[in-house]
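Only one chain comes next, encoded as structure tokens, the form predicted on its own.
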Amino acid sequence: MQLHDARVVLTGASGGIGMAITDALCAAGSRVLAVARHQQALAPMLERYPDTLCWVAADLTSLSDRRKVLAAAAEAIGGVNLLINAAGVNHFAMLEQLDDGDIDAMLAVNISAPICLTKLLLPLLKQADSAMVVNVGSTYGSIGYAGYASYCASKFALRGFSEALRRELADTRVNVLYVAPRATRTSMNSAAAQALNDALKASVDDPQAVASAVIHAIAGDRRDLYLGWPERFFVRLNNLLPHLVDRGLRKQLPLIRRLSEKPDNESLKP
């Protein structure tokens, strides 16, 4: 895809990667609608590209709102050619100790809003010379996890949604691609994962870094793109030998349920 002829709807504008992503795709020329609760984030940006980024207040989960998305989509982009799905909200905890609204609150943002903004906005992407479909996940799509089982759950499904939409779409002129990041440097991580991530010294990108390699990704028409060495490699050894990743992320537990059990951990939204 040609990033200077991109009109990108982006949900999750104002989280660390989407907002990375928002600033790249700008700078590439792209035209960018920015979909995010509130604008105080994306204000410097909005004045740093007045004719090629404009904002939409919506909340994802709600039909109006999505209604209100694709009606900007039409009126300040003219349409669109690339739909980017990168909002996510996460919580670091034991299924036990999560209340039912967190878990509803994780499945409707990470898995129900994406594919229905995406049906939405199928019209609009099928008329296109050209169009693409970016789901963004996370490893955590590809290898269940203790501590993140709601969270791993609605990345699973977001991975087989993507999947499933792109042999759907595999005679139309719209491409899907999934992206599954490792851990990153956003406010989405509360103090306690945080500290999981520093007690197993795990890699963390920085949003900038996943951002490139997703437009990278993009302008080279990919259908998948993993993140992130080992991560790589523990993917595909969890495909093949799950026993052997069981074992050794077993060791990892009494770290995970003391970690889990801080009273800073709690959850934020990007």
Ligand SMILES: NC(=O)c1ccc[n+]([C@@H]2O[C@H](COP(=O)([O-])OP(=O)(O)OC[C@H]3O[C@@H](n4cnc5c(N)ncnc54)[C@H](OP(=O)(O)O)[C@@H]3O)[C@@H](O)[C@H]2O)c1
Second form
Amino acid sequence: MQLHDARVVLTGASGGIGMAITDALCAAGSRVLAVARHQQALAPMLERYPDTLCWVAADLTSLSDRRKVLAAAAEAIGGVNLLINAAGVNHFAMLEQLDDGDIDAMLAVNISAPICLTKLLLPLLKQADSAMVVNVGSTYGSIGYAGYASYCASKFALRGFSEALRRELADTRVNVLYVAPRATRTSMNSAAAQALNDALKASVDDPQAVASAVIHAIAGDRRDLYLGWPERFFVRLNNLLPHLVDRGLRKQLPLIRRLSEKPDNESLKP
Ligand SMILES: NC(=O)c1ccc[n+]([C@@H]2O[C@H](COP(=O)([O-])OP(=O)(O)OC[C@H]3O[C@@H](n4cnc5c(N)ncnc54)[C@H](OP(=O)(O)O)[C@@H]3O)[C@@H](O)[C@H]2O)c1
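Coords for the form predicted in complex with the named molecule, given the form predicted on its own:
Full complex below, order starting with the chain above.
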């Protein structure tokens, strides 16, 4: 896809990864409709790109707000040929620590919203000469990890949705790209989640590096993008020899439990 021709609807645009993608797309000449509930973080970029960037306030879990996004795409950027579903929420916590509201809200944002928004925008996407849906998943969409059970469930679902939709759209001009970042330095990760990454010496990417890889994958019409070589290796290993991964992760369980259950783990509320 030619980025300078792109008319982009980007959810999660006020977040760490979303803002970096917004910046990269605007710099490449795309017209971008930034979707988020809050505008504050986007304000400097809205000033920097007054002609090509606009924002619509939307809670993606609401049907009427998703319809607002559809209307804004038609009015503000003249249609859409690139939908990037990057909004997401995560709580690092053992399952029993989460109340049902936390779980419902996570599933609503991470899986119901991108499915329903994609459905709503598909007629517009299909009108374009070439179009793409990009779903931002996670390494945790391929590896089940303690402390992230419902988040993993949502990202496994997003990966399945992406694969099925790609096959469903195989005879159209709409491609589907599934992106799986590894840990990335954004406010999504609570102090406890960061402490776990530190303790495990896990690599943490800058959002700009993730954005750059995503932009290249879009420009190259890729079907998937998995970031980080050890993570890619563990995804393969988990597919082939899950018992080996079970054993490795079992050793991390006391640490995961201790950090997630610390009284100052504030990850339970966004
Ligand atoms: N950070 C990581 O370590 C990491 C790793 C792998 C994958 N990912 C994935 O990458 C994506 C971006 O993550 P991030 O780290 O950039 O997260 P972030 O900084 O926490 O940003 C989250 C974004 O989601 C939006 N959002 C949340 N709830 C929403 C709702 N109900 N309606 C509309 N928008 C909503 C937020 O916007 P408002 O609050 O303004 O609405 C914000 O723009 C997510 O899908 C995440 O799962 C992140």
